[in-house]
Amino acid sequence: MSSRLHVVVVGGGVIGLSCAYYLARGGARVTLLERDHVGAGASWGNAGTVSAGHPPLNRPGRVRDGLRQMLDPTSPLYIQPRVDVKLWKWLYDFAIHCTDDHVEHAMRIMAPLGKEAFALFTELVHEERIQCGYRPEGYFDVCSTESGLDGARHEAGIIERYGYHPEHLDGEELRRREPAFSESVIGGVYYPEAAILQPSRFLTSLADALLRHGGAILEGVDVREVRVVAGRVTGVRTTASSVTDNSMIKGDSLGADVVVLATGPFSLAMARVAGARLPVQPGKGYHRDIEIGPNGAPALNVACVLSESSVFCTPMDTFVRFAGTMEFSGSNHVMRHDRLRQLTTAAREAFPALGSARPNSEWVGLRPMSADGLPIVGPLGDVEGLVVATGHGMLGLTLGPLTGQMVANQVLGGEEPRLEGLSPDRFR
């Protein structure tokens, strides 16, 4: 055991767990460190959709639309007015990538990965017998305005060119397939290459699978620094107070041959040891879970996204999760109740049967948003043995297992061609 490559994975969300799982499956000795508990971040409360092949957020017109919406606290995109040099630098970088050329560049990278991600997710769930309500039944993108429908059709056209199979539907056909839709729904698109699941159950099961493959999970361990000697990773330093009961950690240090940073928007500080620039901002998302019942949520047949408001509506066991919005207000978990209310306000327009029952869960989480809309995955800087996996934005769940597989191939095999377009080196 001691002769095997020891990999420390920092971060217990879906990306960190996936990296640790595939590394352990590949024969590495793996220790996953999580400062809170596994799945405590954005991975736990997301919309629960595995949705592959879509263009990045960086698209022509996005800046114009964002400027129009940014001061409205109930809009799909909200930027809290404040002096934040890093945020405005990130917004500038985001804006310069909002071109047709960049959309095509991103699709050339992400469309093939999306197909692999969907297939691998299905394979993982079946191989490990993960019980998480996994349903590979697709989802609807539904519209209530002509402009929204034009946008949905345009996006579907892009995706179709890259080998996906979106289906255009009118309002009548949508209501035939999902009777809960209101008459205000005029049309949309069905995406068959997609699935839904309950994220918390998936994360718990993936953590169990990691343990079965010999990995170790240490919760309540706050990593403060990556230790580097002569240009090579030697381990990590943790806060002394967090490691009192962890016999694997001596003093405040844990040795490692390789360190994988999978801490979402919090990877930036630790990445500085490699002199790397990671243009990532925390993008806040929300959810409301409402029980299915006479005064609650309708029993939806298929998940959907409400195109104009960007609210996902995902059936999960006995409740429906209404999730979405994008808020740039810094690294905090302050819950803005007007944004929470907007989730159900938008949903009620599409589903008139949605009652007034109180939510059984309200949540906010921070997603790592890269400036060019592409994940940032691969060896970091000139430090040997340091790898980063962040910047997945709203695709963390979708790309989690595939990211884990690619990172494991890179660490254990020395190369992974699929990571070329996602390399942190593109920001040098």
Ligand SMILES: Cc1cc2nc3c(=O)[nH]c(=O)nc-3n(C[C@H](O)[C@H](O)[C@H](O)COP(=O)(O)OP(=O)(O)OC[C@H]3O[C@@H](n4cnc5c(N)ncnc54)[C@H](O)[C@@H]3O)c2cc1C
Contents of the next structure:
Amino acid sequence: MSSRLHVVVVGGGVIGLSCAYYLARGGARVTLLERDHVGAGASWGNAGTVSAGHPPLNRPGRVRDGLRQMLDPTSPLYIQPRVDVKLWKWLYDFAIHCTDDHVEHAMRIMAPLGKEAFALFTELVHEERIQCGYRPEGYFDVCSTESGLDGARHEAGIIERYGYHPEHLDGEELRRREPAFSESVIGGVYYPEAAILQPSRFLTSLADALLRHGGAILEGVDVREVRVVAGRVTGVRTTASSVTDNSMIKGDSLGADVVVLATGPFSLAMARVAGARLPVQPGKGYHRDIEIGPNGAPALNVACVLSESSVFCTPMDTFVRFAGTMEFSGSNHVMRHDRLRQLTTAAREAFPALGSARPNSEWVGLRPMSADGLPIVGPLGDVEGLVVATGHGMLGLTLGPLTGQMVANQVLGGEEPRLEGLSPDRFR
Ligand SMILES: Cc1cc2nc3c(=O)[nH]c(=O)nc-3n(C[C@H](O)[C@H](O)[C@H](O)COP(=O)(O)OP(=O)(O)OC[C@H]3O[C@@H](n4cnc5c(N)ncnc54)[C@H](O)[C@@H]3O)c2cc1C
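Output block for the form predicted in complex with this ligand, input the form predicted alone:
Everything in the complex follows now, all chains and molecules, and the chain you saw is the first one.
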């Protein structure tokens, strides 16, 4: 038996894989348990942008805008009307964080972390020779209305105050840099401190890197409970005996010194063993991938987000991914085709050359949305050896490696000051 610290990481998304990777690199014995397969969650099909430093979703006026958008079937936001006490409690918590003070509070925490996240991402991709089409070339936020442009400029102003370098561009300059833009694009902002990549390729390569550093990945293992004895984690109870014949799991249990819960918006009731309430709701988003070609997508030079519709348009290999929308309709993967269509309808306004070729992929994923717009990362107070890493919302890919590094420092070194503002204790 090894005397090394044994860490069980629950969840094979970008957050779980990153935690497992940095823990294994730091010398821990790591077992990652995934109930489905690596990348089964939101991490697989997201928009593929590494873009940090933006204010949280909670902003003044957001509730008013949200209510107005709910009446507009083509808006990026949709809340399915239903009786769901947890959702309404979450919406209340979200609303009380929509203040200028909270924006500044979140920026003080997230702006420096965003810079580190971008630098670490670039370092990781080079160190592990990850072939995921990583292009640290920035992206455009483009607008087709004056009010959209005002909003984009306001956001850029906040980001600039926190040490980033957004560049304001008019429509002509945007078309010079990206000739595919239509005349309807009147201006926008270029964010140089950002990158794009193909998230599925990144995940697969990160899983390989984890294995190279001695970690183990067990797929098809659903974790049902964190075992705690006398205030200390002792392991997890799983469904393993019924679904896999894996010799590392005895019966249905696996012992551990530390358990990291990186289950996205799922299975967070397990945190209750530490008396913790984690206000996370699934925020559904979609993608449509369209091959580049005469009747398909234009060959874009750089990625962009269409400001008014919040649709990301990211060139990846041979196709362009159109991704976005935010839907609070529960923990399910039901695809609403009108929402999918909205992605390409919005994109066609900005890119008239977008043809009618059928998408080669349509996908839905659930973002882990925290009520205050900040990730929830760190030890869960009352139980020694229990750590949570969730709530990354629209930034899970961006913050994945940094989250992994911070969790590894906390677990292996006993402290990580950068986690202070992200601690789950803020919801106690
Ligand atoms: C349309 C869309 C576009 C996006 N674009 C971007 C972007 O451009 N940039 C960016 O930074 N972020 C983006 N995001 C957000 C990002 O994808 C998420 O924040 C991130 O994937 C969350 O990662 P995660 O590992 O926490 O969760 P997930 O990827 O959901 O992983 C959680 C995993 O845990 C597993 N699991 C759950 N419960 C259990 C259990 N009991 N036992 C074992 N396993 C369990 C699940 O099967 C799943 O595989 C986007 C999201 C969407 C939906």
